[in-house]
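First, one chain by itself: the form predicted alone, in structure tokens.
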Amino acid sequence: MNRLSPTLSRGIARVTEAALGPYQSAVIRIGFAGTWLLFLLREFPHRQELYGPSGPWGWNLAKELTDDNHAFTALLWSDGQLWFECCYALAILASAALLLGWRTRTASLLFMVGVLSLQNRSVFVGDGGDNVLHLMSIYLVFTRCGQVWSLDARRAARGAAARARGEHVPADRVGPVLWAVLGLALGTATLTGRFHDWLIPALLWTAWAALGLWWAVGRRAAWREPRTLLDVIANVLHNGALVVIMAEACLIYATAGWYKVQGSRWQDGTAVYYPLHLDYFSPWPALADLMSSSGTIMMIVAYGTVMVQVAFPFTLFNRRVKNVLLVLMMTEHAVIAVVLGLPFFSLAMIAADAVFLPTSFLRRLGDLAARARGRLARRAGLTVPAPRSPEESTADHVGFSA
């Protein structure tokens, strides 16, 4: 026990004292931010038939169905076109905020109303991407996924700067103005009776208390130790939906290539085929002909597919391998948007892969995007800050930017 002691102990201040990941969280925020917002732009025309009120998909059989299963969706609180126009808007805006890292934790929360509201509305217009989103959109709330690559992150080191040269900071307004608006209109859908459940306005109050809280606390410098406590349960709360969303990943490939293993089609390599040859799932149909004309590649990509599935949650201890798998994963998922013509459910799992993604890639890849964007910068006479650390960022530590 003595010798497990020091080990324990190295993992509890491991998990508490550190959001860990801080790479690979802003990565799957700006990956399933900007999937849902560009599938919301792209259908905007289309956007009364898949959740109008007056779409094939009525608002009253909406409405049944909701009432059945409880399921949350803001939408059918009112059947009216300005009540839907409103939050299909709120939508677009709050998958924006959250891919730019714009007060990311309010952010975060009206993300995930945006999604979940229009998803329950027409349950029967998603597909497996969709499914991915849905629950991602609910874990990422109790991310500290603004430690980098977000204008929270930018808007604290500057303050942080400032103040290291002895300068004023004016006090943040838009943080607090944002957590009263939201109170009222959690406030007034409540006492209007619009929540049929209790999970989901019960996460919302709970977010909202936190996030008056941490302002609070965060006001007070002598309030070390209750400051510290709130650290500490956010980085607990972080860690461990960083660890359930890779367990989310992890059985998502299990179960699809385990189901495909007791396929007759998998089993003998024919399964790739029959889509590529669906007027739906063919966008190219020449190139569906070109891959589709050798039996042999059809039986390679089908054993492949399985193999890379089944074998993936099992690599996690082997870096290199890992690494590998995971590279062919995200190029399947690219070549499925092309061919098959689902970029948004491939956009929406090659985001949740990149919770694998080495650290080392992602800074070498930011470095690489801040040159890049040092450059453009200079071309434009434009002044561009040197990019920062997460030790340097001190983003989840500024009251409303976390």
Contents of the next structure:
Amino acid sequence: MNRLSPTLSRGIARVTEAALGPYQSAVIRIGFAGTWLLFLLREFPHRQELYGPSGPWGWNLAKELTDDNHAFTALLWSDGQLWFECCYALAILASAALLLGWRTRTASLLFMVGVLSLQNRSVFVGDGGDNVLHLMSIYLVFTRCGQVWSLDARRAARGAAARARGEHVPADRVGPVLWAVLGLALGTATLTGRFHDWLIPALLWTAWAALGLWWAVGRRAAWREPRTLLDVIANVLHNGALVVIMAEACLIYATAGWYKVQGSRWQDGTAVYYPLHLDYFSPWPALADLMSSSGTIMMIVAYGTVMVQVAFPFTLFNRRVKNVLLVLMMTEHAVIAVVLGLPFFSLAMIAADAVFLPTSFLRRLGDLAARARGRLARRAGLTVPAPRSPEESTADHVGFSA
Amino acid sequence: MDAYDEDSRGPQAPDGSAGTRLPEEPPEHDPPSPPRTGVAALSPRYQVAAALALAVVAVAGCVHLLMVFLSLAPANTVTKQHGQAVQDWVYPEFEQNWKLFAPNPLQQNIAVQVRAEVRMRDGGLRTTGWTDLSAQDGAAIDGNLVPSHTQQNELRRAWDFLAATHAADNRPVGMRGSLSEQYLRRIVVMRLYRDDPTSREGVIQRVQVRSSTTNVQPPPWSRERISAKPVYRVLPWWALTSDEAAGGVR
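Given the form predicted alone above, produce the structure of the same protein in the form predicted in complex with its partner chain.
Starting with the chain above, the whole complex follows.
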């Protein structure tokens, strides 16, 4: 007991004083937002057929199903074409804002609304990739995922630098306006009885109230302590959400792995052959034939897949082994993206894997991206405002490579 | 758990993640010493609130993960007793299925085929031949780096949905059975009007759907032998609603 309590208090100090894993949370933010953004752009020509009011999964059918299962979707608030187009456009904008880290918390809420609205509107067009994004869009709301590699971080750094030089920093206008507009929208939706379940509306209202409180408390210099308390709560929520995200990734692999162990095809080593020869999952039949020409290779891939998936959660206790498996899994997903024609599923899984990447690697990646950006901007000529040098941007641990 | 992070030196200052926050107060001292953060910086009264928040988040996180775990685990003693509570927690927003290609991958190509009865402009009634919509999907996926959900998931999953909500005698089970029929009918009608020359010339009156299930032939290096003959499941003719017949599904 005596030795336990210092450990416990150290632990409490750690999870309350900082939002841990700033790079990991930023990379999954960019990963999930980017995946969904690319998906929305790719499906833009097919948006009517997938989610539109007169698509095959028509408005009435969707309404009947969601009245029964109480899933949240703003798309069914109206069967108008204009409403649908606005929602789709807003979903695109929210993904872009989250990707760039512009008003990250608000963007993450809008991102969640966009993901849930579209996916719950047409549940039968999704696959595993949509499922990952669905869950992660909810979890991301609780994280402070804009600490690095975001426009928010850049704005905060510029503000701090200006204040350090003794300059006056004008008060933020965009934030309060955004807050008021979204509050109005939320209030309208609530008063007109659009919400049927409590979970998502409660989350939205709580977040809205918390953002308002945060702003109010930040205005008064004397309210140092309430401000610190809010900061502590935000850190605790972030750290809890990060644990849930990591555990969710482990659950995905554990479920996929342990159920495979029971399958006769995974046992006899032919399992990988079959998806490669399904018409719906073989965009490159010649490549699939080439890969499955050797029974030995197929068996090694099948056994290797099961072993990696089952083992992964346990390797988290050892950094080096974990990193090796991480490379293996990301590679496998990259191969799946092409060979089985599942690019968005694979991207979402790679984004989920990225939460386990080591900080040193992520920072090197950020530096590289910042340098590449700098080179690009220089090549573009003098019409572009001079970018901050990578040295400068890494000095305050903020890479603008999003 | 924190094996992911060898170096937690992140920016310690609160971030800009909150949409409406104002810039930080200027530091009071020069040079600024980093202000104490975390619970240590709080007076006892506030520490209680912080501890409460920590407890709530910890409990909520653990309960959530437990519920998700139970929803994914095979049926067991706990889920037999508390299955309803698990369902209530997880559905609809945390529903998940990670039995990816497990326990066994699908080993059959299931093709959805359709034919239609079309009222032609001259008043005559024509029945089209069977159109293999899944083959069209397969052709659209071939050589495609980014297959659309409309090609890869829509028809395939609509058929799965129908198969899961219909009895062996093709009678729909419950509300979902009826929904799945309408869904599949709307898909096939939309696609017939889009691609089938006969349907485009007239007005579709009725459609009939069948599935053709063919075993994927075992790999050449295995000694298994299985039938290559397709097995058909033929559904009854379905009449269209006036909206569907008028090409209202887009």
